[in-house]
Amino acid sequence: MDLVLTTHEQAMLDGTHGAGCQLAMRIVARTASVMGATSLRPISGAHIDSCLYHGQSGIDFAKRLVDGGAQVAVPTTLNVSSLDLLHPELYRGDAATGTAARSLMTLYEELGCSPTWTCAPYQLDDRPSFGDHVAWAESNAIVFANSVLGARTHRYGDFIDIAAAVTGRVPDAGLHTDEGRYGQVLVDLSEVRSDLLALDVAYPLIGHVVGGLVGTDIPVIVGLPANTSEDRLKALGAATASAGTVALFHAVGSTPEAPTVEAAFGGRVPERAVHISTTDLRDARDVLSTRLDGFLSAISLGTPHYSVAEFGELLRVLDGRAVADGFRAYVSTGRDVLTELNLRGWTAQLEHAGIQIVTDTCTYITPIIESPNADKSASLIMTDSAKWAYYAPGNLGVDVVFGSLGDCVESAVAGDLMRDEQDWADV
């Protein structure tokens, strides 16, 4: 069936609301046709990934919207950019690229977007509620909104995201529909040791394994502790989206659309079932580590952006100690979280410990991390993020060691690679 537009939507498509809005509606309408939607659905908000600089085409597109008089029609937040505007001295990239990235950021502000510059908009005070329809881009934000908040967004990419924000519309298809949200693959964690599930380090590893197993399908995970915390679900979801292309998972007993297995599957029989063991998690830990020898020069935390609770845990593990002389320790977070850290007096404590806070961007995207070696390919960096470990080798040309937060902190304090093998001793 053909796409049917309301009078207001047709007026946007006809150019009544300006050339910029017309371009945006053309994109939304064509996307709807590709997805098989017969109508569009109003949204209550958007989160934009197109503000991250990838080349001149991004600037050209945003400028065309601005020149056409476009403005976002719904509250719209912005994902990480290519620069840390609060700490500009950290940028170690090409000056021309930095200038272009800043121009792109300015254009999105001119469109009426809020300069939040975070990959974790769900950590903002104003976030979608259960059942709200939004247009979110950035893979970890998409999976969190769908899975943990129970809001509804399809996996929107660059340009479609801002087009949806300008028109206030998305295709009424995919993950916006009840039918499109039911589980497909049963993921059984009964073979994972319970003591490991009590540790934060298990959750990015579970996500990495699940993402590799299910791809684009919707997994229903059984065996997680009831009411698993948001930060653990955040780490799990981010890794499913990087290792696979998961946009929604259900965790029985923890996420809002999965009070039971039956509810998560909509009463249907799973298309297939997979079992994950402790050995699978240990293997994922090893796969995410590209090298285990050589000089460790830095740790990078906060992918996705660290929450206030995660900073509290970092300070607890540091226990008043400081990073070794010459060693680099970075934590990425959002401006709103940094404001709360300042109010609590934690920023000064972190700085005294030698921790560099990064805002507005992420260290696997932007050249920020200092290397003591002229040959950056010789750099070895440790992280507690499966997403960072997945992308950084290709993006930055560095080797990565994956470890727990405790491993990262002990390595930073010692100035050398430290990994506690006790939790994996019986695997």
The other form holds:
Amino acid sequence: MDLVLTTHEQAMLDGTHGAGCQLAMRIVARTASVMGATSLRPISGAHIDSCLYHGQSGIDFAKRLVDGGAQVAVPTTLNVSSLDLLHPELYRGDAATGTAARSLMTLYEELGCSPTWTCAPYQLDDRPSFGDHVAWAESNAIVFANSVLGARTHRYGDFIDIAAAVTGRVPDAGLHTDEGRYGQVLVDLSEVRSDLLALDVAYPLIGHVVGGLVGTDIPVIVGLPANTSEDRLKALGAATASAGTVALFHAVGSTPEAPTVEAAFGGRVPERAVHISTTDLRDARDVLSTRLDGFLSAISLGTPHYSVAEFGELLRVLDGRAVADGFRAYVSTGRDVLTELNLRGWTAQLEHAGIQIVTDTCTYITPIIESPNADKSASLIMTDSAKWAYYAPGNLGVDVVFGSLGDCVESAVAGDLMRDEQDWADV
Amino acid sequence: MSERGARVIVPGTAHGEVLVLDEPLSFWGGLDAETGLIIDQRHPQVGRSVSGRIVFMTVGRGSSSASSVLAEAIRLGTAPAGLVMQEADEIVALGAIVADEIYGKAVPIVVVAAASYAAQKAFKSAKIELDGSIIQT
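Coords for the form predicted together with the partner chain, given the form predicted on its own:
Below is the entire complex, every chain and molecule, led by the chain shown above.
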């Protein structure tokens, strides 16, 4: 079936609203055809991933929109870029790439987007509500919006994100429809030891295992504690989207479209059921580490961007101690969270403890981490993020060891690799 | 879609050696657009080049930046010649759609049924036609 456009949508496609808007509508219409949509629907907001620099093609595209007079039609936030504008001295990449990255950021600001520079737009004061239709890109943000907020976004990527923002339209298909949101795979956690589920470290590991098991299907997770916190669901969701292609999960008793198993499946029988055990989580912990010994040079936290609550937990675990001399400890976050940390007086405490806060970007997409050993290939870095552990070895050419927040803090304070095996004893 | 039918996601023609990806690849973090090499160290085809190949990949995976990486690879001439998939993936498709819009370079993407996919991935080299049919060469 062909796509049917309203008069206003057809006018955008015909170029009545300028060449930039016309290009955006061409992209929305072609995407609608890929998704099998027969109509478009209005959105109330957008989150843009296209502002992260990957090469000249991104600039060529954004410039076509700007030169064509395009402006966003809905409130639009921006994802991370490759630069930390608040701490520019941290950027260790080559100058030409930095300049190109900055010009791409400027183009998106010229399109009318808000310079939020965060991968966790759901941590901003103004975030979508249950049932809102939005166009969000950035895999962890997509899965959070759909799963935790109950807002509706398809799995959008670069280019369609800004095209949707400029036209104010998305294809009416996929995760925008009731039919597209019901669960498909039952994920049973009853074989996971309950004491592990009380620990933060379990959640990125569960996400990593779920992502690998379900691929593109929608999982319905049974067995998480009721009202699991947003930060734990954030870590879980981010890992499902890096290990798999998950854009929506339901956690019975915690996420808004899953008050019961039946509701999450829309009354239908699951296509299949999978069981996750404590052993699966321990295996994930091993798989996410590329090396388990040797000289540890840094820790990296905050992927996705740390929340205020997570900084509070970091300060609690640090308990007044500082990072060892010469050791590097990085935490990535959004500039809005940093503002809140400043108000609470936490920024000074973190700096005093030797923690380097990184804003506007993330340590695994741009050269920021300083390795005390000059040989880059020898660097071993610890993280509490399954997503960081998944991508950093390919992006940065480093070895990674996955650990809990406690492992990361103890390692940073000792200046040496520390992993508490007690939680995993007898597994 | 019939069992034998193909659905054209991005139209175009292409010809090249077949490269079968045993697992889905996240282009961002998994593909180096400068070289066309697979850099995801956990991927079974790590180290292989996708350049000029008819790449078989069942579904898309991972980061929403995949569109940008594919568009950049197409601009640089390191991209696959064409892609054959089992499920339409908007993020992968967008990279090809935007390269087509901005540079007029079409890298065709075709979605085929599982049985056709299984048969065609055994081809040593293949041609994608404008109507989405995939021919052994």
